[in-house]
Structures are given as structure tokens and as C-alpha cells.
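Next up: just one chain, as C-alpha cells, the form predicted on its own.
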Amino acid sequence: MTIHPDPSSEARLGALDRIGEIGYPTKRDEAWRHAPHRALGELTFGPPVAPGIGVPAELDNQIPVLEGPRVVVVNGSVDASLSNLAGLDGLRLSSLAEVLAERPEQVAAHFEQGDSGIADVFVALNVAYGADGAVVQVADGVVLDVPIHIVDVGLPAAAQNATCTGVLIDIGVGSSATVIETRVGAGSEFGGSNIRTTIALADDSTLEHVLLQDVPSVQVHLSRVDVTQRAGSVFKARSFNLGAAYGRIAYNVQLAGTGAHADLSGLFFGFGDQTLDQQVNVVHAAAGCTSRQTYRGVLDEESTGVFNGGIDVRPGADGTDAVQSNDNLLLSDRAAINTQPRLEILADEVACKHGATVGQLDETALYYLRSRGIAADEARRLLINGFADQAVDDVGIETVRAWIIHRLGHDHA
């Protein structure tokens, strides 16, 4: 085996040094205002533990069954016995640890954030400790019809209750692929997972990226997705923020090439005292780009939803067309939604708009269904399903749609 110099090692050590300098976020940080700061401070991080822990049997029903390439990460380390790394034509699927050992220059950009790129302490922790995970590399001119599945399993331990995982996705010129990321966990112990995905889309490439977050309700889940798009590329993001005491999914999308298009949609469905946090920032840095943000929240009992969505149009990004919407359904007078759409426009001839709605179940629609002989609980369920399914229907893979519908408890069968 040839060992190459590791250009990321210095960056990882630097990130470790910067953790103390950056400090943990507080309620004064707008993007973290609604986070459980005490719980975040109780997370303990470290290097990935050795694989071999295994996945508890009770998680079988929490993981969509998909045929094809698969990477399973358990507590920050790839479990080769549960994974299927056999590549398709034009696909190279590897563990991050393997790439760091054999060809680290290919993943250097994932770690070399620079001072301005380390957005917060949790990015720094991931750079420092996220030394294993999945690397997806699709060659130029390849169309993959089979989805790639990345499963991350968190099993908190007494010595280290939180894990870091890195995911890198690189789609070549004119290529297209679908990647599903499923995040789950087990146990009743407090802990957390910190997963950072970096995506690079070359000219005229297409990626459908589906993120399923369903970790236990006593845990914390932190997810960050950084995307760079070149000319003519298309990024379709579909996120489902369902589990965790605090579930955070943050997107930072850079439209860096002319004519790039980003389409992000998501559903967050909260119960109990969950806080489900969506942080979305789309930067239009090139001319003629388009973006769409469409998020729906359903909040019941004492749950809280957060949508902090931004559209940033840089100088020179003329011809930008950007739309953002956040619609929310409150099922309890104790539930809450904090929605904050943001626009910053520094270019000419742009079309940007945003909107947010907050409402309850339509009493007229409930009365209509009741008048047709439908029981009150069933009528309520049908209206909730109709609201949520507008996000579910955007997913292009039937197996994943069925899993989401089952998870939400409204199977159509």
C-alpha cells in the first residue's frame, strides 16, 4: 500500500486547537437561539471507536431496505460486514478512513475549512474527529439508476456519548446520482451524533439527496450539509427531520456556476417536547441561477419547530430567481413555530420572494369530512396526512416514500 502525505492532518489538528477558541454557541447566536444549550454542552466527543459493536435488531424497521451500494457507519466507524462497497460502473464507494490512508488528497477539501469555513464549534469537532464515514465518487458522464444508501447508527457509550461522521459526495461532469442518508440510533441513554456532508457538483451534473433523521427522542442530532454547485448543475434536497430531542439539519448551498439550480424541500414533524431545527442558507454567487426552498412543519403537543431560511444574492449574480416558503400546521395550543425567512440582495434584475404561514386544522374541512360519516380522529388524520404528504410525494424512490409514510403512522393501505 502506498502512503501519501495527508494534507488534511494539519487541518484536523488545527480544528482541534480552535475548539476552545470558538466556544459553544449561546442564545445570542441567531442560528442557535432555540437550541438546548445545556444538553449540547453535555455531549462528549472523541476519535471514532473501533467497529464491531453491531446494530441492534430493533433498528431493522427503522432503516429503509434498499438494494445496491451501501455504507453502514456505527459510532463513527464504517462496519464493513454490514456494508456493500461493491461499486457500480462509474461509481467508487469507499470508507473515509480508507481514503485518508491511501489517497488523502482526494478528501483534503472536506477538512481544510480555513478559519472562515469553520462555522461553529460542531464543525470544528467534526473536522477534528470525523475521520471515518463514506466517500461517494461518480465519474464524468455516468448515470446511476440505483440509489446509494449511507446509514449512520449512533449508540451512546458512557465514555463517549457523541460521535462524528464525515460524508463526501463528488458528482462528475454530466453525471447523475441519488444518495439516501439515514440517521438512526438505539437505547435510552443521552447522547448525540454530529454528521457533516460535503457535496461537490461538477458542470451539468444532478444529485437527488434524501436525508432521513430518526434518532431516539433522548438524543441530539446535528447535521450540516455543505454544497458547491458548478455551471448547469442541479441539486435536489429532500429532508425529513423526525427524531431526536433536538434535531438540527443545516444546509449551506453555494451556487457558484452560471445556470445552477437548487431545489430544497423538507418536512419536520414534532411530538412531545422535541425541537426540530431547520437552518437553510442558499448563496447565489453566479448569474442566471435559480433556487427553491419549500419546507413544511407539523407540530403537536409541546414540540417546537424552527425554520431559519436565507437567500443571499451576491454582486454579479444578475438574473437570480429565488423562491422560499415555509408552511406550518400547529396541532396543539402548546406547540410553537419560529420562522424567519431572510433575503439579502446585492445584484440587479433579480426575482426573489418568500413567505411563511402558520395555521391549525381547517374546521370547515373537518366539518365536511364529519358530515360524510368519517369519525373525528380519522378526519383529523386525513387532513394532517394531506398537508404532510405534499413533502413526501417529492421523493423519487417508492421504497423511501413508503418508509416515511409508515414512520409518520399514516400508511395508505
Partner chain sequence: MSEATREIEELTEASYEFGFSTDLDTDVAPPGLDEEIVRLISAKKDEPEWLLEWRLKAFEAWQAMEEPDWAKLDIMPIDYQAISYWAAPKQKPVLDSMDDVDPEIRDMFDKLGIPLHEQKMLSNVAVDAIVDSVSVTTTFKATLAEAGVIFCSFSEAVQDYPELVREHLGSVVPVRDNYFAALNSAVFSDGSFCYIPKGVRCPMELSTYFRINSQNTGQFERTLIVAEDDSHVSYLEGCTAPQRDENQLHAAVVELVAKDRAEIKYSTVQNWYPGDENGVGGIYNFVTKRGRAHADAKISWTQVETGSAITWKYPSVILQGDRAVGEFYSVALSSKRQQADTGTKMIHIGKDTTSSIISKGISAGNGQNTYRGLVKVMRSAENARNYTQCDSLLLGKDCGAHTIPYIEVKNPGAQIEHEASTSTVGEDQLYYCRQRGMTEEDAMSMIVNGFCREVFNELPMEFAVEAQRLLSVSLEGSVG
Contents of the next structure:
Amino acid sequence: MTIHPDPSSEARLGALDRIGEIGYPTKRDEAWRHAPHRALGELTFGPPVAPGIGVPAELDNQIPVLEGPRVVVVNGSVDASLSNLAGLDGLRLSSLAEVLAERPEQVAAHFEQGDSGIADVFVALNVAYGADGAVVQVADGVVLDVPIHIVDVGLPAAAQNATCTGVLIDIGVGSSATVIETRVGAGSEFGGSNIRTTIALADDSTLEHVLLQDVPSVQVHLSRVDVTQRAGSVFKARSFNLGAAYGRIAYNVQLAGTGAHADLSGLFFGFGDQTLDQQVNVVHAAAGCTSRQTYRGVLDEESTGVFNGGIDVRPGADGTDAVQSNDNLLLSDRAAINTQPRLEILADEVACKHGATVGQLDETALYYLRSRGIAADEARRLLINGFADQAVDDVGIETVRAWIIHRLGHDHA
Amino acid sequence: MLHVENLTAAIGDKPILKGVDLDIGEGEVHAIMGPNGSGKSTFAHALAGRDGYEIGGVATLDGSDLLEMTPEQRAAAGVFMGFQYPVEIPGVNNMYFLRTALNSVRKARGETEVGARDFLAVAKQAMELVEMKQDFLDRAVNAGFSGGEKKRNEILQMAVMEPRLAVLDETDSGLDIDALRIIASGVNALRGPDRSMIVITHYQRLLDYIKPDFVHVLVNGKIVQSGDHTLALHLEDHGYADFVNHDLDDAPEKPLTGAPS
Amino acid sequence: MSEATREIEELTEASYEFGFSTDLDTDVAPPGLDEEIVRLISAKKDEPEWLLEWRLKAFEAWQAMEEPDWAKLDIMPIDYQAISYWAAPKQKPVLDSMDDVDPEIRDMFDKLGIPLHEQKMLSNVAVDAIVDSVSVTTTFKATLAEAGVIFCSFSEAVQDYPELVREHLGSVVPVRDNYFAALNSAVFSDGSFCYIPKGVRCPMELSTYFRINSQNTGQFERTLIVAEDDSHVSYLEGCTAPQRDENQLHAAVVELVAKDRAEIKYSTVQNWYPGDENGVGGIYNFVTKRGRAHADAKISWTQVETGSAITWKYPSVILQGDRAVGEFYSVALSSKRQQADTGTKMIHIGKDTTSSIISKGISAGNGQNTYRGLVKVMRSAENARNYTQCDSLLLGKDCGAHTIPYIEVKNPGAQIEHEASTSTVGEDQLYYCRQRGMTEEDAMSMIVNGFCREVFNELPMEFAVEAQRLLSVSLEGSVG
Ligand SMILES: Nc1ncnc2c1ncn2[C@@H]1O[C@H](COP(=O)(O)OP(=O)(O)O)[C@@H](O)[C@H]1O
Ligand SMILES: [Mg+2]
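Same protein, the form predicted together with the partner chain this time rather than the form predicted on its own?
Expanding to the full complex; the earlier chain stays at the top.
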């Protein structure tokens, strides 16, 4: 690990101090059991690399084309020429660096994580170095129909192969919005991106947050999404963990207000020797909240899938209703899945359920399709696609759905 | 035997029963009818002693104050309630449940407990009454039962418990015609000079099979009309519109004009 | 708070029915643990050299190991030097006839409801009774001998069947397996040994009762069951300990070997002293139980855990042979300040192996109940199957339920299903039962027993009745 001092604010300096103290996670850390510890140690972090590199043309067909507000971050810095920061009514879209310079109090919470908020060294690194990125601020009482697109591009260089990006999303009282985060990269160099998104949902607000992780298979990708939900708010997370040698998407959702609802669904689809890791923790800290976790894994070739999902019901969170499921298809005899659906319940009158399955394609269904004249391979493909596409169905916006189907190669059926 | 006077029930500060008066004599069958949400089930629960209501007024069975008693004491005193929504108790064997219930009541009354063999004989008889198969008793209480099976199980329990007062809450709802006939004939077989019944329904249909001695109409927490079984026929033709459209606090206590005789 | 919830709280504050202490003359070693104590234990038992070596190796391993980090447990640090590692009732441990048994010990077993007298014996149950660390007597020896079954105390086995012991001891739970297994291997005092020859169906249920009697002694038994090809045995284990205001340590190791087509059914009803409402006293129960199932063999663990201040226990099956079957049925109750962290590990190695897990956790009072399980399917385990169901029942608002299953699959032919749910006893269920005349206490006990039905069904009859009673007693209390 290389440390470049730079951070300007106290909170960020403090995080820099903690890095050495915390150290890298090991196999004994529950949340990092299946991570490639050696590769993580080879990432070199530092302040954002100056923009101006542009986005390689090869990425054109990896990034969904969406009209409307857009922030493009290249190696941790916003590229203004590729972005469309013109806000809409009730939406203010800015680069994080700009907000940090001009109105830092508005992003203070993103950086002032406190010791307990710094769950691991990568959060600390992100607090220290993730000084640019996107800030999405939606005023009270606004309904945005157009999705906001945040694109992160990682182009690792030998000197510093890992970048940090920060994303903040604030949704005002009673408002609703959709944010798509696309994470891509280029090149055949080893490297990584460490992206942290903090989301605050005010009373009765709604956010659909789509996360597409599709970085090159030589890279390491670390996503962390921290969500705080106030009363009556609705958070929908849709994650597609597809790229990277090690692709990690972690959610930490705090249901802090009565009657809040979190609905997380995700697909991880691995090939080669990829490890795709989902770490999901939903904390029921207030009464009468509901949560759903629906994760699907398809593991082919030598890939490994990880699902570590928790439902954590705190004292006083009476009337909790939480359901979690993780269903997996193993397609090759060298693929592996490690799934750990956890329930921790310290409240009364709760209804919690979780389930996990590992299996193969349904023989009867295969037979059924073949008896209708579909060739065995084609029938298999149909069933696999059908399994995976159920995760895609949860995405609200048609163009995004279509793009994911396209990316999965499922659109020529 | 049952005397109810100005009985009120509220949940929180929401009044549900607003002063019910009802007297039931030995061996009588009373039907209570009324639209959805009028308080019929609440009335039944008030007699059976469910938690969570603020109760006011008077309810005595054979002179003893029901309202002072816990649910199990009321059961021992002879109150049996057939639930509108019988409760599922996974893992608890139906027969074991019923025997424990019977013996609890007998014990509370200072009677000897019934042994396994004698109980089986009692249960068999009761099962014939509701045309149930033996395996019914081996399943867990109501768990995975169809709607009709649950209702038949309630009548089976009534047959075994031999109550003084049976309160049957919508025992007819969700039944096909055969099941309805089975249940009705079961109930009729259990009618007797020392057993009174309150039959709650909102269809007249059941009353074709179980002829009530009296019919009461409960609307918005009050009995707004009482009469003989012909009142039920009137309701069949006219619905509850006559009652619900009026200012109920001033509902007339006289028989309806134009009721068929 | 509702009527029912309050009642539940009262119900669960039951006092420990078996908390008496029998006044036995006991021969106790001074507290503390070093190589000398290990040698002393071995010498007291007149053990062969190889076993002493084995113990010393374990002791060395233990010293180098770190005490586990107590994830979910709220635990007082254990001072291993304050514990006495050897205690024997002062009399010759092994007796020939029932009549020779110390009347006080007999009395104690009577109080426990374990009739040791031949005439009072549960029909067809052979009992090996272990008080503190020494096996007091084994009944029905003759009948068993006729069938060729060996059932004796571990010490006797070491003397009489050294080859069998040597071959299998540590073959399933190696000395370094974990901290407590290493400790046990170094200092184990006695336990039961059971050997079923080829093709023999053991003519009766075998049973062991464990009881910790002396203060500040740890109990470290070692149980080894070997079932040869095509044999069958059902083994029962019961436990009690007197009420003490200091924690006592119990660290047993149980090893099961089921050879081809053999079947071992191991049932436990554990009722160690749980400590009082304030968490004072009680047994720390850290047990390693594991079986190895060869081809077509079946190992089935059934446990009802109502006692101990802390239970830390994961009866496991290594499904080594093709078509081997592993089962785990568990009821764990934690009330007062009890903490139970229990579950199982099913390691699928052979082809077509199947395992099923049914776990019922009940939390009441301030109890914390954790299911922690691992289902691991190795690459070699073609076509492995697992079904897991974990249900938790919460009685009251100050308790907790935790379900932490690990599923690790490396073979695409595997079919794994895990289901879990958490619920409370419904007010409507209680009311329904009370409307039918049952007291609230009876209703509660009936509903909780119903919740555990699938597990109780797996227990041999006498044990099922006992388990049901224990559960009711543990939930019962000041009411009525
Ligand atoms: N637990 C409850 N909390 C609040 N209101 C209730 C509850 N139970 C019943 N009620 C209300 O009381 C009224 C009477 O209900 P009920 O006695 O079930 O009617 P019926 O059986 O005649 O359909 C309804 O308005 C119903 O919504
Ligand atoms: Mg009703």
C-alpha cells in the first residue's frame, strides 16, 4: 500500500491516520472471508489523478446511453466535458470536488464517518482520497422521471493503480428519483476502484438505485453503499455484479424511521475465475419497517460467488417484517458458492424469514423444453437466462432493463 | 341462563359494542345477524374473554359474572366459542389438544379426568357427527386445514366439550352446501334442553338448517331489532339497508312494517 | 405489555429442579493444570504409555492454542488454573453388582429420576453413570456381552480393549481440532466406550448419565462409539449438575465411527444447571461431537438443550463414504441469562451423500440463542443433498435469536436448501387454547412443545417424554 498525503479536511486526515491502525482485512474477518487478500494488498491508492484522459472508445458499448443528467468520473475525477451537470427542476447535480470546496457542510456527513462508521480500511481510504465524484441533491416534494446517470471509469496506471470515488445522494421529503451507477474500466493492467455511495432518504421519499458493475476482469472492484432511511421512505437497490476478478458490492442499510421499506435485489453472474461477493446488511432500528433481499447467483467455469446477507433486528424494532433469499445456480464442476444468510433478532413480534438454495437447472423443465423441439443447449440457455432475468425485471426503467439484457447477451433469444 | 345488559366493548378509544342487551333462556337458540364490521365477532369475544377490549356492562352465565373471569374460567363455566377464524397451532396433535382441553375443564370443575381410551370413544362419536375421518385427529390443530375442515373441527370440539353456552361465530362462512349441511346437522344434534346457543351469521342460509328461536340484528354495535326466525327471511330479501341508513341511535324498537309473516 | 408477554416472563423464571448437591466423599486433585497433572491423571488411571504420550501431545498443542474468540457469547474469562482436573468419588469406581453401589449415589440418581436399581430400570436401557469424572457403574453388562456389544467406561476400555481404543481415539476429532478438544484430550478423566461388532443390532438402547458434583471441578469426558459394518446402535446421553454460584466447566469430546452400512443414533437431553436469573453460576458447556460416516452409513444427532449457562456445541457429521447420511435434530432453549450457540456441520465428501438439519431455537427471558451451522460440499461430493430448516421462537422482548448458517458448495451437482423463520407465540394461539379451558401456562407449554414436535419425534420414547417434561419445567415457574 502506498500512501500519498493530500487530504484537506480534518475528517479526511483523520481517516488517513486510521489506515495504518486498521490494516488490511484477513480471512478471519467474516466480511472478507472469500476476498483475494494478496491482490487487495497490491492496490496502490492516492488522491485523484488529474482528468483529461478521456474515455477510451472501447467503452462506448459498455456504458448505457441515457439522455439527461450525467456525471462521468474518470480515475476518481469528474470529467466535465463528458458530464451533463445541468440540473432539472428540484435537482442539483454537482461534482463532489466542487461541493467540497464551496459548501463543504453539505457533504460533511459523507466524510465524518466516526470510528464506528469506518468499517474497514477501504472505507478509510475512500474517506481520505475520495474527494471527487458526484453529489445528487433532490429538493423536497419533487418527482423526477428522468434517471440520473453516474459513470465511473477506472483506467489503472502503473504508478497508482487504484482510485477512490465518492457519491452522495440526498432525496428530500416526499420526493422520488432514480439513480443509475455504471462502473466500468479499460485496459489489461491490474488495478482497482473503491467507490463509496452514501444515501440519505428523508421522510416518505423513494429512490431506485441501480448499480452495474462491469469493470475488466483483471481489476478489483469495491463498492460500498451506506443508506439511511427515515420514516416511510422506500429504497430499491438493483445490483448487477458482473465484472472484475474480484467484484464486491456491499450494502449497509439503516432503517431508522418507522415504516421505512428497503427492497434489495441483485444478480451476480460469474465466469472465468471471477469472485463475485455480495455483502448485504439491513438493520431494522425502528418499528414497523419491512425489508426484502432477493439475490440470485449464476456461477460458471471456475467462478466463485459469495452472499453474506444479514437481517439485524435491533431492540425496539417491533413489528419488523423481513425476508431474505439467495438462490444460486452452479453451472460448472469447478464453480463454487458460499452463502451465508444471517438473522439476528433482538426485538419482539417480528416475522423474519430467510432462505438459500443451491441447485442446477430443473431437469423437468429442460425435458419439457426439449420435448417441444428445443435443442438441449438452447434449452439450458433459456432456463439460465430465465433465472437471471428475473433480477432484471425488478429494474423500473425500460431502457436500463434493455441494456442489462443486452449486456448479459440475453437479447438474441 | 345468559344475561347481558348494556354490554360495551371498545378498542383503544374506538367504541365497537355500544350497549348490547340480550337474555337467553335454557335450551334456546339465538341467531345474531348483521353486516360486516357491525361487532358480531366482538360480541362473541367479549363473552369468551379475549384480551384487548375495554369492557363495560354486565354479562352473567347462570348467575355468575363472566366478565370477572379469565378465558379458561369461562370455558370451565361452560362457554364454548366456535371461532370465525380458527387458530393454527403447528406441531400440536389435534386429539391431544382436545383431550387436554376437556380434562382442563373437568379438572377446573372438580371432575375426574378422562383416560385415553374413554376419550377415544368420545372423540369417535363426535367425529361421526361431523363426518370426519380418523386421520383428522392425528394432524396438528388446524394446521393446513381447509376452511371447511377448520369449521368442522370447531363443531367437533364443541361436541366433545359439551358446553352450557355455545357461541358459533360465522361457522357457515366459506362452506359449500354439503359442508354446511354437515355442520348444521352436527349443531342440531347437539341442541338440547341444557344447552343454549348463539349462532352468528350474516347469511340467512344457515338458518334454513338451524331454526333459531330468536333472531337479533346487530348494526353498528347495537341490537337494533329482535324477532323470530321470520326476521331472518326479511333480511334475506331486503338486506340491512333498512337499518344502516337510519340514524342508529334512534333505531325503532318495534317490529318492521311489511315483514312477511 | 400484553398479559401474555408478562406471563411468559413469569413462566420462564423457573427454578432448577435438579439443583441439589449430594454429600459424597470426593477425591479431588488440587486446582491447576500443568504437565504434572496430566501425568497424575494418567497414573491414577493406570494408563499405558501410549495414552500418556497422546495426552502430553494434546497438552502441548493446547498450550500453543488460543482460546476461541467468543463471537456472540457474553462470557466471564475462564481461569484454567483455578479448575481442578480430577475428582473421583472416594470408593472403588467399578463395581460388580448393583448392590455394591454407594447408597448415596443411588439416592442421587433416584432424585435425578434415573433408576439405577435393576428392578427400577427403564426397560431395555443399559446405563453407564458418570459422576464428576468417574464412571460409577454400568448396568446390563451381561446381556450386552451376549450380543458381543462392548459397553463400558472409557477407563475400562483402555485396560481391556486397548487396541480398539488406540485405533479410533482421535480419529474423528484430532487432538488439535479446537481449544477444548485439545484440553479434553490432555485431561479427560473417563467416559463411555461402546463397540458394536459387525452385523449386530444392539439389543437395547445404551445410555449414559453425566453429573458434575464437586465444586470447582471441570468435567472432561470422552465418549467413543464404534459401529462396525452393518451394525446398529441407539445411544442416549443425559446430563445434570447441582446448583453452584460459580461457573463450572464441562468440555467433553464425543467421537462416532459408523463403518459401512452402520447406523448410529445419538440422542442427548442436556439439563446442566443454567445459573440463576442474574447469570450467577451455571455450567459452561463446550463440547466437541463429531461422527464419521462411511459408505451407506447413517449418523443421526438429536439433542434437547435446556440447561447450561453457556452452550457451545456443534455435533457434526463427516459424510465420507458414498451415500452416507447425516442428520441433526435440535431443540435449544435459552431463558434467564443463558446463551446457547449451537448447530451442526455437515461435511459432504462422498457421492450421493445427504444431510438434513432441523433446528428449533427458543429464546425466553434474557436468553440468547444462536444457530450456527455449516454445510460444506466438497468437489468430490457428486450429487450431494442438504435440507436445513431453522425455526426460532421468541418468548418476550429481552431475548434474542440469531441464525448464522454457512453454505459452501464446490460441486455443481449439489442441491442445498436452507429455510429459516422467526416467530413469537401468537396471542391468538394462547387465547384459542384458553377458550378451550387450558391455563395460560399449559397453553404456552403445549404450543412450545408443538413447535419442537419434529425434533421430539426423533427421540426414543422415554427420552421424548423426559424432554417434553424438561421443556415444560424450564418454562414453568412461579405461576400457579
Ligand atoms: N383489533 C382491532 N382493532 C381495531 N378495530 C377492530 C379490531 N377488531 C375489530 N375491529 C373493528 O371493530 C368493528 C367490529 O368488528 P367485528 O366484531 O369483527 O365485526 P363483525 O364480526 O360483525 O364483522 C369493525 O369496525 C372492526 O374493524
Ligand atoms: Mg366477524
